[in-house]
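Below you'll find only one chain, the form predicted on its own, shown as structure tokens.
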Amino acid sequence: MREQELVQGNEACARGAIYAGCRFFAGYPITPSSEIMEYLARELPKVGGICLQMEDEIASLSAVIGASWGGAKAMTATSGPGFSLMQENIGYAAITETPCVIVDAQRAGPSTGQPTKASQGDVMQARWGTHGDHPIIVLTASWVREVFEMTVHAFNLSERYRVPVILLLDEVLAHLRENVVLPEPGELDVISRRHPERLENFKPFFDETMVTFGEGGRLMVTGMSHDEFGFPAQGKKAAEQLQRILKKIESRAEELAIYRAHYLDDADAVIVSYGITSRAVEESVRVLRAEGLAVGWLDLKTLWPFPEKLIRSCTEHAQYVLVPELNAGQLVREVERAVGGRVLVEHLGRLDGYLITPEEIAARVYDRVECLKGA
């Protein structure tokens, strides 16, 4: 039996990343996201890797999108302000169907806000914070070991769709460390570039395959409109293709979807939970069971794209619906918006970078769990 061993988050993501395959990492040290820069620097020269401080987060998924047409498998890290620059070259890796995997350990803003506190402020900023309509992946995780196992999901859903996806982390879960047993090599899938079997007539945007820079293939990649040659085009053409990069995440949407359910079947309260906040749920819902109360618990770790099917599934025999989240009220929308007004869905939130604790929350549903049995 393997021993255990004491991993901060952050360090997780960086051993995640480097067992996916990942060999090139562009980044600009901002809190609470360094360690992941900081790790690689030390590490990814050993396995033939590079790691490059930019000179800001603009640039850096510049490089990391440069690299991922190079052959390389390519990630960035940052937080607040700098996850708002990176949000042009989001939507040109969208555009260009660019493999990366942006990681963003969220701290308590807007602006500069306070670096060192938790928050989960930009869900909706990792779906909609680039203009224009886009295809993107948003994934989460709760735990230490559950970081190196989505950030290894996050490269292979890179690859396998030729999209963007981005993984939220937060300041507390960044910087937690945990006894952990961390996988070992073959232990996790890792799935690879898939290329195309000829080149000639080769459309590089045309489906998943994809041809990168060296290999013989006839490329032009731009962020304008473009056909299936990646030349630019406008109407009828430009619209064909933005509809196929969109259809090809928003139609897998409960393919794609990562969670963890626990005690549904009989629930009259649902809790929606994600990230760090699902630590607090997990005992709150002990709590809660044993006080006899029919309370069930759905832990997301895909937030983009929404699983709509799943939570109506969820809630449907459910009097009562509660979103913690450390924000004034992101998610909850998507959860009320699926729900379509059936049951009560609320929101409980938290705005000083502290986290909701599970007396807050078992409170909270006790109190309203009361109030529809005396109704």
The other form holds:
Amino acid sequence: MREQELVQGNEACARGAIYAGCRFFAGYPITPSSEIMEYLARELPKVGGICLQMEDEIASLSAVIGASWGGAKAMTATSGPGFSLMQENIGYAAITETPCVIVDAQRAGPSTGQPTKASQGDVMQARWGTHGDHPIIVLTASWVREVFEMTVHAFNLSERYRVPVILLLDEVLAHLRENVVLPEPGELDVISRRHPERLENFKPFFDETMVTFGEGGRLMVTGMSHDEFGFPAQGKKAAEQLQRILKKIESRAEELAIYRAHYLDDADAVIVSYGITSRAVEESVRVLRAEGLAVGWLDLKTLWPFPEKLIRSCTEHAQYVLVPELNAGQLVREVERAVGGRVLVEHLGRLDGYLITPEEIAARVYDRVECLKGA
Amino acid sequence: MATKQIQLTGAGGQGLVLAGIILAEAAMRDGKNVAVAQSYGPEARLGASKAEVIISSEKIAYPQVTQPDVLLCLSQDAFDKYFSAVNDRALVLIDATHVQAPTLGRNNIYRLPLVRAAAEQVGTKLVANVVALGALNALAGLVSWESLQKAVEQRTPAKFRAQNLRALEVGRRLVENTPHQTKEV
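Alternative state: the form predicted in complex with the partner chain, after the form predicted on its own:
Expanding to the full complex; the earlier chain stays at the top.
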């Protein structure tokens, strides 16, 4: 039996990365993600890995993409301002089908904003920050142990599907320390990219197998639309390739959906939440249930691809849906779209850098449920 | 004790986040669940700094303090900002070296020269955070003394370990040797 440890969210992320096999990190330190790099700068060399401080976040993700093509599992970590700089290379990673993990410990923006205050304002940027249609997977977490697990999962999905995976944390969780028992070696699955069986006539941009530099095959990696051999292509061929990489992720939306469902069977009101806000929801649901309200809770860990079928089925019998998030209204729009006008969907937001409290959530749900009863 | 919510407040550089970590480490050794959240401004030093520790025998869902049971103030700014938010039942420990607190006329408020004791009895005011922990725990009984000592040993560099253990003891004695009347404002 392993002992309890007091571990910070950022440290859990760094340790999860090493557990998942990450052996290359490049970054540019920024609050509130800096401890990830600090930990990896110390620990990666001990396991034969490399940690590089680059001149900025653009170079950081460039280095990560290069390392991935060099055969390493690779990661970077940043916060809002750096995440904005990474957008161009996120598109490059997407079109070149490069496995890599990008951690964004969200802080209140836009711009420099409030560097030491929490936010969930990068949800849409994580999905649509880079230009053009592109595949992406975005995960999040609410607990220190969960940060570890989702970091491992981010690497697994990235390697399995050859797609950049973004892990959204926030200032509070990144800096939060909790007593945890972290997974032992072998406790979580660790997946690595598949290589083609033969190098002869292999197609580097055809499926989820990947050849890396130095293996002996011929490789051409470009951000231009390309055919399955990596040579520039336009028109129909470009569209076919793009559709293939989009479908690879979008068609798996339901199987990629990680979530926890609580009390949904009899729920009149459903709260849909994610990340740090889920912890306030947990308290509020406990209070509301004790008051006798039929409140259910869907706690999302996968934000993109958005699990819209799941949202539909979980809200089928509800009269009210609340989406609390630390922004002016982002994921709530996806929930509204999935629900399709059948149910009243409301947003509860906060922009001052502080967490939404259990009381705020409970009060809102209580009021609305009473209202609906009266109607 | 079901749940205790503790706020450790002061200025950046006073070691409040470390004090929070030590306290949580000690509570964890006592078999409790803990959460330590930290809050500070964008300044490199001397902005407001706060560590929030929740100690509970239950699962801790919401990780921030909603109603403090214990408040430590090591700076004037922190006192001005956080004291007004605590209720009458909260135990408050204020550093008497630097903080001017008006006569507050209620129980459970203690003013002790934490920073001065660190400077004079340990030799550096850098350990005022650990002096404060020793005093706070003597007043509020948050964790076992043994666990607190172990946590200090674990979370401070070997070179400064003896100094910090001494600071913890100085804090405890400050409470024991101060007549009750002068502890209250």
